[in-house]
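For reference, the chain that follows is the form predicted alone, supplied as structure tokens.
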Amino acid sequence: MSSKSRGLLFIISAASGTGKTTLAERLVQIMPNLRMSRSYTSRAARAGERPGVDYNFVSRETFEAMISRGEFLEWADVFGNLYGTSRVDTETWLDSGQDVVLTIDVQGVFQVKALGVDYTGIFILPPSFEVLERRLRGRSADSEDSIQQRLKTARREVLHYAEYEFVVINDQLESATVRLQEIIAAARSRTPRMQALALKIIDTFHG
């Protein structure tokens, strides 16, 4: 048996504007041995976004070629732009013993599930629809058409919350981050995950 266990995969989903990316970024800063997967996207970088840090920016042609080669764990067309998670990157990190968190939408989770990949699903909800709309309108980069489209999509996506193992309400950033930490800690303490260490300890009782 390898001395290092395979890493755990965590998937965080939420409607656009709920704050899933901000929560995931805070989570990986706080918790050891947890990294955030950076998605590939065909869209252009927005002001302040850094290639390889916020996203891996590629052309639409390159993205479509990656799809044809089966290089994505999941991918989606979101409001006319393509987003995807590298299967190779994710498997490499998990095999090295690192826990990985993905921030993907409901459509992407369906693809991961269809592949039979083991993961812990967490759905983030805003306190209310009104709060979500206010947060979206606070984004100066979003047009009114974009906001309306995102709100329409949100009404559909929130109905899938029950398909996830955990639900976290992002009412306050700090408290929501703490709840996510507790979920990660609980997943890491599951009996199958702890079995090798538990057996070593139990052996000392019969030495």
Ligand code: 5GP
Given for the second form:
Amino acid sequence: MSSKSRGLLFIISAASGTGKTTLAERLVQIMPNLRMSRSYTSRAARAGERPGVDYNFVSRETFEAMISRGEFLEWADVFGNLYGTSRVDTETWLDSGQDVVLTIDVQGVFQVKALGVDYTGIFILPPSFEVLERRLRGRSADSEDSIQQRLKTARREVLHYAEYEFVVINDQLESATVRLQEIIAAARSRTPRMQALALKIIDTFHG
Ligand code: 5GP
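What about the form predicted in complex with the named molecule, after the form predicted alone?
Whole complex next, starting from this chain.
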């Protein structure tokens, strides 16, 4: 594969608590040349979250200044906090030929789509509402209010699954990870992505 071809953009969405961050982290550990974007957020760090690793935690003022400078590829207000993807980071990684995974909510995906940016969208569903609720409660990092809000938003978000190219059910971490790997491998084999290499091989037939 040509190392000079531009990287591919993958966008993973799922209701909060579905496990998309865990899945994306596993994916980038397993697959070469794939990296996760680190979002900016105005939300406070949860216990155990590492600044600059899990998120870039910034104040609401800093976030709003970044919006007005046009520094986000997309951003959204989720559960009263602001979350966004750095435009320059994403462009730099893609230009250098790395494939990038964004784990963002459905509002953010609409913005990326509206920009006409090329991406592969993957929606992750939990096996059921009950399982999602259990997972959110098991995480126990959130208050009851926050859990209720996430469940309410989840009911709305899952309705968007059909706007994504792929759907993966996160029933078991291992099988869902394998499914995601397969999707990424398939996207990497698309004809436009393979063209430079294919032409080089075809040249050997006629040279
Ligand atoms: P959490 O607070 O649980 O880490 O994330 C809450 C929601 O914000 C999740 O649905 C997550 O996908 C979304 N989110 C995280 N980062 C971004 C981002 O950069 N942009 C958008 N639009 N949503 C994000």
